[in-house]
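A single chain comes next, written as structure tokens; it is the form predicted alone.
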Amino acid sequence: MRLNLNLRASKTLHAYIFLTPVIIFLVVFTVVPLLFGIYISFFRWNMLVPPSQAKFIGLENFRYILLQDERFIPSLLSTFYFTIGDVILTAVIALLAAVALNSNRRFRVFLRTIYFSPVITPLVAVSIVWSYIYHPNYGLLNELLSWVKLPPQQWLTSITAAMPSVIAMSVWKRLGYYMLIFLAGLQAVPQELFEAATVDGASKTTMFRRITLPLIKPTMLFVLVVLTIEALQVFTQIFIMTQGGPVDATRVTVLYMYDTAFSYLRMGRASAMAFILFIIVLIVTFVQVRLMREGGMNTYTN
């Protein structure tokens, strides 16, 4: 018994020591920050003096940014904008061509291989090209439309399609990751079922809604999820490709807080932001996973 006791002591031991380094690195690079920053929004500082001379009041920042600051709940709402778009057409759009390419044996390691090729692309290199197809004057789109006698669009300049055209760009960036998600999710349904199906006369589209969607759902909600989790937090493609224009009609809330923050000096104030929008990422990720979960044990069980 004591053998035992001190073999499974052993193991355990070892088994902290090769995680030791990637919890130093969490609680380095994740939890201090994380913390720090909760504890910064209670202050006024402006980055100038050490922290320990930030002056405290308490909850101004969180009262000034609800109640009296005009452009963060703006922000909100184009992030909000942004979210909806991208995750419903980036989810749609990646469950469709992972359909297909699951029906289309032949050509798939090359279809794949298209498809992912945006996702290893870096997300900055890939906004300086689409701002340079999206460009009113000498742009690829533009272009296009000429083509086809059509008049020639302000695409990242306009006020109606600025978001637009950071959503489309977005959506073929990551399209490629989620398809393959998805497509790991479609193989893993047992072919029986649709074997069975077939042979009682089921069409493509009922086998689609009654036994492929079921059975995905975990899928598709690790996809919505972290589809989700990555809108609210979009910058780098709106920051490069709009910077928050035209007229504040692409200003994000991590834009808008990475400008008080850096350019205005107040990191309290934008420490509030961040926490705000933290809790309200989390309240969105706990009413999905509870939308989904109960959803799809009702599809299931009819």
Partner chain sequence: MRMRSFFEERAVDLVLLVLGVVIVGPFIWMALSSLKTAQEIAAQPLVWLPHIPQWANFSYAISKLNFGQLFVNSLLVSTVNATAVVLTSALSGYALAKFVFPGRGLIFILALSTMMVPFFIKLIPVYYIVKTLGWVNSYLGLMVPHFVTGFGIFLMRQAAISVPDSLLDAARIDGCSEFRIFWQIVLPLVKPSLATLAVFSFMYHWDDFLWPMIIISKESLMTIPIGLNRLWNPSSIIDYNLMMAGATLAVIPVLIVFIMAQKYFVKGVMMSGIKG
The other form holds:
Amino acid sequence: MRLNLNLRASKTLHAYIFLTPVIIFLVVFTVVPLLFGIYISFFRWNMLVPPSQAKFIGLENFRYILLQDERFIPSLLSTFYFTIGDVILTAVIALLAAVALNSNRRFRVFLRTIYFSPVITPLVAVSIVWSYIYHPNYGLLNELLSWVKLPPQQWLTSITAAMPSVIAMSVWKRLGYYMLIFLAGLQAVPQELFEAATVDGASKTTMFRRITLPLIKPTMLFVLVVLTIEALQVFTQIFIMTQGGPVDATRVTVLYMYDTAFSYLRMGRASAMAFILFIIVLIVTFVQVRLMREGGMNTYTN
Amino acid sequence: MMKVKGYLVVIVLLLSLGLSNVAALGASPKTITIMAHWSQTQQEKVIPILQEYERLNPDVKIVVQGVPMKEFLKKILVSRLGGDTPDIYHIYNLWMPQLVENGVTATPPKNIQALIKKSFTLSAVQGVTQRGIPWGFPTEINDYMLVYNKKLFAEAGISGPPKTWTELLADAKKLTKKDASGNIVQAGFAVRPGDISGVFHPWMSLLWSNGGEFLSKDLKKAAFNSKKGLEATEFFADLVTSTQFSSVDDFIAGKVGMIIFAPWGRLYFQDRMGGNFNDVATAALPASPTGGRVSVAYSWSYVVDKNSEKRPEVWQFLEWLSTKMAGGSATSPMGHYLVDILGAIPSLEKDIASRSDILGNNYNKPFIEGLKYARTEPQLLPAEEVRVEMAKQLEAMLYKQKSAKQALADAENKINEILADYY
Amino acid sequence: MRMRSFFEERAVDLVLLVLGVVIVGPFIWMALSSLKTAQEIAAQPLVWLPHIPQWANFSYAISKLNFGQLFVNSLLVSTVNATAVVLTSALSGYALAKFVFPGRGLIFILALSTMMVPFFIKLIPVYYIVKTLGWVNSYLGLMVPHFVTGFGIFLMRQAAISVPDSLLDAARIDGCSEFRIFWQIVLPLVKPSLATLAVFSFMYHWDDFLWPMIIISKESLMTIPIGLNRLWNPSSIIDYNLMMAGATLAVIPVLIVFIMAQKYFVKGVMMSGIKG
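Moving on from the form predicted alone, please list the structure of the form predicted in complex with the partner chain.
Full complex below, order starting with the chain above.
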């Protein structure tokens, strides 16, 4: 009994020893920053003075960005535009590519390598490459258009085309990653189901809709949630390719927040923006999980 | 276990490789770091000048930290926040109030202040002066003039540069060419959409030429949303028919007839256009209907970071770079760099006199004369924020998202809000 | 029927290959352009193959970017971060999975919920904290804030749960210390998850841009993305051939590593999907 007690005490002690560094880091670099970020969103603060000298202004930052600022709400809309385009295109193309690769033995490994290659390359580097591809005078894309006798386009410097151009590049970059995840999901689907369905004379589309889709629903949920969270935070490719322009066509929220904070040193206002986007991320994720649950995915996960 | 050890060795090796460079920089006690926005090629060409100083002063080492223009102010403020700062910044004087206010800039010693006041042209000294103190060594001074492509003018049957706004607009229309399907293939006049100064400065020249004001005298209110302001802005919108053309890229490609540009275009265009540069000419700004003609002037200078205030070698170096005529030359090292490498106009009186060979040539003549009727942009605490806001609204107008009226009204609101936060 | 499915398959093959071409296309274009002269870049109509490959573009890009230093910094930051994340996650994941102690639920929920906190909301406060610690413009500031991730803790807890208790108890009876149990029994058993986590963490930091851009202004501390951005100045003329040489330098090493160690990447990514 005593030994047992000692063992328990020792285990508890060790658990705390193992966890101490982690708890410190979580507190210092996540919990405190999160609370501090929310706190400072009620102040006017330029970071050049200690936070204790910041001026408390209540909800003014929130009032300003939500009711008065000409750019914040449009920046949210741009963020949604990017997110919807990016998530739908990436998920659909990745899923179709995964289904096709799954039944294709010939090129599977080769194509998997090809599709995945943009994923590991630095985003800054490939954003630069794509800016060059989109260049109205020297770009590859306008050259390809001229082959099919289409007039050259402005791409990144056109208000209407800039966001779709950035989305296309982002889909290209992350497609392979989500395709692999779908592929993993598909490989977990028992082949006997398809064989039985083939015997019953089911068509390929029917099998896809009736067997594949329901069974990879958990994977789908994972992909949608991760993709959405990632897309709502888009920054780097836009920072490199358009800097939010032309005019405000690609000024997404994180970029706007970054400029507000580090160009104009309006830390409080930028924190308020971050807070609102954070709430949106939480709501969107929650809704997605709920929707997929109601779609009846529990049957398979168990 | 062996594996873990090998792994640790790799990390230590990487760390030492990474740190060795950092240590090497810190090794010399008299390392002077300059933060500047010059392009890589320009930066390379400043090195021989700095090496000359290192040769004269073997205990000093000079390092240039290059920062892209788009992030420059951000970097200055942020590196201040971090407390790890370069010794010298080559800054856009527009930022001076903000830097002085936030304690970024060191106060120059009395003798240096006197030297600055007596050696540089008046407008340049004004550009670096805040609260009665000249905070830095002025470097380049720029104004905006009409730059045009003679070959395109000849093709369009235009004999000479426009002298009035009416001629300017008419010539711009004549120079604009469309292809069979209605796409513009050559623009009569272009700005640089997406670039703050590339939109803001040409507009400001028009505004001032027309007798409009940008801000009220006490800097508390926007003043551009006036009758004269609206006229100038609508004229600007008419002039810039397409945002698809850039005053840099497409002017170099020979697809733009006219631009309003700063002196540094001389070497910039020359380097990139080769023989076609012979087609480029400059002229005075066309006069507005009121007969006014005001160019925007902006200038740059070297300031010292507060943390390096007590380092005599930093001031000595700047004094040498900006004013000393080294090796029997009649031009200062910086003057040489400005005129021959950057293609800019220097502000040291002696440099202007000694380099009349270049500064007096046909290309530069309008710019030098223009300095007489140039006006410096207002220096404000939130200068960058105000400038960006104005440029963004104008850009929205050029992209046909807003009418001139709407753009001015929106800009006025926003700029008044920003000013209210500071003044 | 047979014919139809044969053609169907070929059609799918074709679509897949076209997609493959679209995906590698930019890389090929990048590599070709990196060897062109400035005139070839600006030429109309477009020049596909450089007349004489301009290898000098690369030596130029290497010296301008100070690429050696960038590469060492990127490698260092990514390696140290991946190592730290793997260690902290394995330790805490194991503790949370196999020990019963007061506060366990709370700590686990804390770790889980940090997964939901995106980096952008912490950006300003973490910058302020790092500045207060005096770590701006240092390797510490670049790395330390990323040493613990909620995702890592979650992943390693899931992995550690499957370690049989009997094995641990047997070791305890043999008098093994808790640290030895962790090091010699638990770690080898959760290796696949460790590898996944390491790969992810490495990839994340190799690619990270926003944080290093804010925290670093010294050239000697810049990572590859920051170094590339320094040369990227869209409001003036860009030497695309040199930029493409820089991009090629940034892309080729990771492509080679990926092709050689593909198995681990693929396994890692596939596992993350199933676990998640």
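Just so you know, these numbers come straight off a predicted model, no measurement behind them. The term rigid core refers to the maximal set of C-alpha atoms that superpose within 1.5 Å between the two forms. Numbering follows the first chain given and starts at 1.
**Student:** Would you say whether Phe25 is displaced between these two forms, judging by a C-alpha shift of 2 Å or more on the superposed rigid core?
**Tutor:** Yes, because once the rigid core is superposed, the C-alpha of Phe25 moves 2 Å or more between these two forms.
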